[in-house]
Ligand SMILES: NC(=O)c1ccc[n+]([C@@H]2O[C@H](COP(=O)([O-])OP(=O)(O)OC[C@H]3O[C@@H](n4cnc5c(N)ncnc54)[C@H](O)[C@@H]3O)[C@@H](O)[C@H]2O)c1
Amino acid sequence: MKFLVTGGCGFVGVNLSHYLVQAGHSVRVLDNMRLGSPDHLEGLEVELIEGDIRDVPTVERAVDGVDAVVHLAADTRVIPSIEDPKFNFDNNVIGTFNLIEAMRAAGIKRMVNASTGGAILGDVTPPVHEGMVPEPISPYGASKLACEGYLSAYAGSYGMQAASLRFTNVYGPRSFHKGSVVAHFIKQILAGKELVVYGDGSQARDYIYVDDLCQGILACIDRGAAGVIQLGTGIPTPLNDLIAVLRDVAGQDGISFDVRYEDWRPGEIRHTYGLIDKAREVLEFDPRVKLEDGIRTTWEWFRKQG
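Structure requested: the chain above on its own, in the form predicted on its own.
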């Protein structure tokens, strides 16, 4: 198959492109290079289009001749979405609408859309699941909910096989430019800086290794899955436990670090993890990488980058 991967120079996109090529597929990448770089795809045989999903002609060119689309391009930052909701809306909602309209015109049916769990559902009692009523508490969460709604409408109105995968916190190699907690903490530690925790460190997240995520994405395309599906491990990990794993991994290289705790920030979910029963049933999804092993592999990748 020929895949279009939007945001393909980002963390998940680069890993997914490697995963798809190794599985025998061809890949076209669309990325505006705001956070990514062509260097991240070095040595990988892919077609690269530099452009923005907010630009309709670029999107129309990108979808031409592909069999399926994996839509990863987005502004995924919660706190900046509160500071500048219009930028978040333009990238996530308008950009996604441009993409599915171009797909409809080109007759492309299969799509996987990267969504999110906690930001859509709000500060609810975990475990979360696909049947919960969404109550987003940040513009980022609202934008992702809007995208899920449009994909549902296009499935019902135009027969699109569109799945919105609600990713949990993804981590792994090739995440140098990523600002999420695992990559950020590792970069801080290697730079000799302290870690800053907003809150008391009890906040819990579901951390999924990127290879497990890629396996779920491809299974979604292969099986023609549609609708909302949560993709994670189903295991909540408090932030303090994550820091303990990082202390152990860094300590094996003789590196130590300090942690500073500050007040909670508005708009952030404190505790969230999800049930992955639907993913197990529909996709035969089986995340296998334990947190300790995934963190160690990620740490080693960062160390090799200097």
Given for the second form:
Amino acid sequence: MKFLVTGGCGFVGVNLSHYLVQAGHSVRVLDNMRLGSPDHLEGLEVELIEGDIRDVPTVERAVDGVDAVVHLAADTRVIPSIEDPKFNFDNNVIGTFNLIEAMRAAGIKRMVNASTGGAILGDVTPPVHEGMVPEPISPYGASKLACEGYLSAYAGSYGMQAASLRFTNVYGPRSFHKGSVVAHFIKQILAGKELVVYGDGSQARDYIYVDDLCQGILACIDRGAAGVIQLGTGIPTPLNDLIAVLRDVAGQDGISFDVRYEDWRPGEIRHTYGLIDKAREVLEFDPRVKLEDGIRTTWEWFRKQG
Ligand SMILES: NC(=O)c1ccc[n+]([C@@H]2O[C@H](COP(=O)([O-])OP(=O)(O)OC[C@H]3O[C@@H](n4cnc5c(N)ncnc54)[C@H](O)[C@@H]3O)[C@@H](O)[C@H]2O)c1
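Okay, that's the form predicted on its own, but what's the structure of the form predicted in complex with this ligand?
Following is the full complex, with the preceding chain placed first.
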């Protein structure tokens, strides 16, 4: 199949592009390079369009001749979305609208849209699942919810096989530019700095390795699934457990680090993880990479970057 991957120069995008090419598919990437970089696509046979999803002619060119679209392009930063909600709306909502309009005109039906459980649902009692009432607490979360709404409407009105996959915390190689906890902690450790934990380290998250996520995305396209589906591991990992794994992995390379505990940050969600029953049923989704193995691979990738 020929795929368009929007945001294909970002963290998930470069990993997905590698994954799709290895699975024998052809890939076109559309990215404006605002957050991502083409560096990690080097040597991979993909077609790269440097352009913006807010630009209609560019989007029309990008969808031309593809069989399916994986839509990852977004301004993914929560705090900047609070500082400048209009930019986030234009980028995420108008951009997505342009994309599905171009797909409708070109008769392209299959689409996976990257969404998020955490930012859409707010502070709810875990596990998070598709049946919960969305109450986003940031413009970023609201933008993702709006996109889910448009995809649902395009499925209902135009027969699009459009699914919104709600990712939990994704980690893995090629995440150098990310501020998410695994990437941030590894960069701190390699820079010889201490880790700062806000709270007592009991806060739990659902960490999914990026290859497992790619497996879910491809299964979704293969099966023409539609609607909202939660992806994750279904396993809550306390921050202290993640730190213990990092200590073990870094220790094998003779590297140690300190951890400093600070007061809880106001508004921080204490525990969250996904319920992935629907993904297991609809996609036969089966995340296999153990945290220890995924962290080791990620650590080794960062080490190689120097
Ligand atoms: N990484 C996670 O843990 C996580 C969790 C939940 C949801 N998501 C969603 O998954 C998707 C991919 O996330 P990621 O971690 O790879 O983020 P990322 O920031 O690394 O990648 C996003 C990419 O989109 C590009 N982009 C942004 N605006 C664009 C525009 N207007 N036109 C063209 N390209 C544009 C950026 O340059 C970047 O390369 C995003 O939609 C994000 O909201 C990610």
